[in-house]
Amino acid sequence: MRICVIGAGYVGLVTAVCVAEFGHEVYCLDVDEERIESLKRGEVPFYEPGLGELLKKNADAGRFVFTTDKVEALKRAEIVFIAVGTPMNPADGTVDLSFVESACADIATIIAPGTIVVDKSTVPVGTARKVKNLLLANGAPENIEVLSNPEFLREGTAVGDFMQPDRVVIGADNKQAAEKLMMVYKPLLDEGRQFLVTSPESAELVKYASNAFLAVKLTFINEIALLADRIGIDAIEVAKGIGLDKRIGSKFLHPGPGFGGSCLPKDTNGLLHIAKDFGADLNLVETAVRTNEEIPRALVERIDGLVEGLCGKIVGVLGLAFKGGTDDVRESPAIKLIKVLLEKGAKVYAYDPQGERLARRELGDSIVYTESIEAAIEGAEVVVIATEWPEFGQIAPREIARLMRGDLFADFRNLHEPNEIKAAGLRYIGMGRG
């Protein structure tokens, strides 16, 4: 098929690729022109391991076309995905539709009759048939069909997560439509992976109702973790024992910091959002969020008692990014973790392999950026793992100890073992090791 896919972003730019590599000719569509030259340079915008290398796959085999030509991406496609920002309002947790509509006004009048238009965004309950309106109110033929098939990606996984998924959720009201949508996903459908056809409206609600599960699974194993830290005992085995219930699982069952990145806090915020508008309460969902703005203070008060004050104390601070595997940082909680310890008064020097250039964004000069983990925590009184990058878990307790001039070491991420790091003549606190 002939396939359009508007915006260049994260979800876009991972849809288009995996679409190109299902076989189907694809043109990326975004107005900023300087991205649209980068990409077809074959420069990606963002870390996302194993991106580059599909999308150069795909533009050498001629399936790919980067354009901003409304044009020239539209006059022919047979489906439309819109893969714009839905970014989360940061006056009152809203989601800004403003870029689908902008979208919806500017293909309206170029998308042909019998055009299938898929929101691949995540956007709020009842989007779908608003997107509709507003293309037929700008002049779209009037057979065309709006479905919704929403992204279940993963920062630093995307394209297993779009390649491999344990499901397909397409919602649509006309049956055909329904079957043609899924036939750009045929090497899935052959494979046997599941597919779930709902209304427009559920399957809106399934990623949103997703990713706040999601939510509540990971504060409250965090939450688990400070009891635990409280009694003395080592909440990972707890965690295992509670993961080995084939009803609950293992996954998102590892205590941190908290939840970052662009999903989940926009997610369970828009989520609450949806609820209230539709008259209902969701007491879990809201707890969540704000236990898991609790929880970085928390972790810093915490330090600051075991040191007897952070002020003008150095600390050595590995990850910036919300989560290993990205450079997104976004609602991360090492960036909180940061921003508390400054209001402390500590002396922050951090590390992380891809995350400075967007940190520097949120923190500007308020602290020193190192260029290695041994730069980082050279000199510190404290040190911090805030990121799971599989490196910070790799280097030496005993080098460590050498480096530090301090001897706390606060493994927010469980990377190391107590005892090793203890053995090295260093104080150790984690997320629930007791």
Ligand SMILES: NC(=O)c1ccc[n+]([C@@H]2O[C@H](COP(=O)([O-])OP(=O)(O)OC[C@H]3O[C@@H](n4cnc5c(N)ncnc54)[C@H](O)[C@@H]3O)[C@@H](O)[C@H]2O)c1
Contents of the next structure:
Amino acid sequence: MRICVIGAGYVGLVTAVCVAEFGHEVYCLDVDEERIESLKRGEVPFYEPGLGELLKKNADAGRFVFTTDKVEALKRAEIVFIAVGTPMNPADGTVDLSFVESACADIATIIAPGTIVVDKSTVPVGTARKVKNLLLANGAPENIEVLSNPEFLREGTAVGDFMQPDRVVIGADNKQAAEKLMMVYKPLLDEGRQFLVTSPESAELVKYASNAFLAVKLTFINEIALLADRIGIDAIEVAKGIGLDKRIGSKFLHPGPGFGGSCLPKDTNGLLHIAKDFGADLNLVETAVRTNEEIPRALVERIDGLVEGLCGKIVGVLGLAFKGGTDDVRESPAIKLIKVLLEKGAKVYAYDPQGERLARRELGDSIVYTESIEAAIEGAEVVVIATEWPEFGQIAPREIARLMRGDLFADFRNLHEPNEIKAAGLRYIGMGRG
Ligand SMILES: NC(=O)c1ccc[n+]([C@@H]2O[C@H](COP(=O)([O-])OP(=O)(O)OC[C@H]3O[C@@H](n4cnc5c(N)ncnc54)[C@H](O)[C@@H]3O)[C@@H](O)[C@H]2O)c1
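Could you present the same protein in the form predicted together with this ligand, rather than the form predicted on its own shown above?
To see the whole picture, the full complex is given below, headed by that same chain.
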């Protein structure tokens, strides 16, 4: 099939590369000329393991065109995926649909009769219908279809998640259009992967509800961890005991400095606004959002108390990205911790294997970016592990103690064994380690 993907970001580019791998002819359209130029050279504009290799393989096989030219991208496209950003409006937490709306205005008069337009972006309930009306109002042919097909990939493991999904959810009123979209994923159908066809509205809500569930689960274990710290017991063994119950499961039961990233914070807020629009309260989700926002400050307050004031103190922070395996710093707990540390007057030296470029946009020159773990912790009075890159768990505690000037080690990702840190002569705090 001939497919156009609009938006060459984390989701759009992974979608484009993976459907090319399924054997389709793919046009990937973006308004960002620099991004398209780098993709034409075979360079992935962000860090995502495995994506560059798959991109090269499919570009070499001639199944791929990157372009900023809408006509070239859309002419004869049978399926058009919209994968542009849907950020949170900073003022009120609602979903900003302006990129989706402008993509619709861009394509309405170019798409051919019978085209299937697919919302892959995470969009509020009712958006598929809204997109169809918008396309028609802008001059699109009458017989187009608009479907919802939310994406569940995780940054850092995006290619594997797309190629081996737990489920593919398709929201469609038109059975034939749903079947045609299923054929895009034919290798996954042949493998026996789970496909679920629902109404467009249900598919849209599945995405928000899934992310809200994960956010609630993470917040739950974070609160249990804070309780375990007060009791003086280890939340890791408590989490293990909870997770062994098959009804609960062990995933997303790892305490940390709060959930972040491009999806959970924005989608939990988005869901609260969707609920409000329909006159419903989601108290559980609301509490999770509020609790999550409070965690970084509470953790820094704890450090502040232990060092008798952070003002003027040097803090080495390991991690900037919102999780290991990505360069994405959107809503990163590491950045939130750093902002509170700076507010308290600390001087921050930070290292992240991939996150510096994007972190600079948020933090500018307010911190010192280092080239290595050692450079971040050398001379520090406090060291904070903020992101779970595996290498942060591999530095020997004695080496940490040797490099530091002070003795407080705050491992908010629980990468180290508390006893080993203490044996190296350091004071230790973790997330729920007693
Ligand atoms: N990042 C994730 O892990 C993830 C996972 C699942 C779902 N989602 C959802 O997928 C959507 C995209 O997220 P992302 O992280 O890939 O965003 P992103 O910001 O990385 O990429 C969006 C891309 O769209 C391009 N764009 C914007 N307007 C355009 C237009 N009119 N025409 C062509 N290109 C345009 C931008 O230049 C950018 O390259 C969001 O709704 C997000 O919630 C993201």
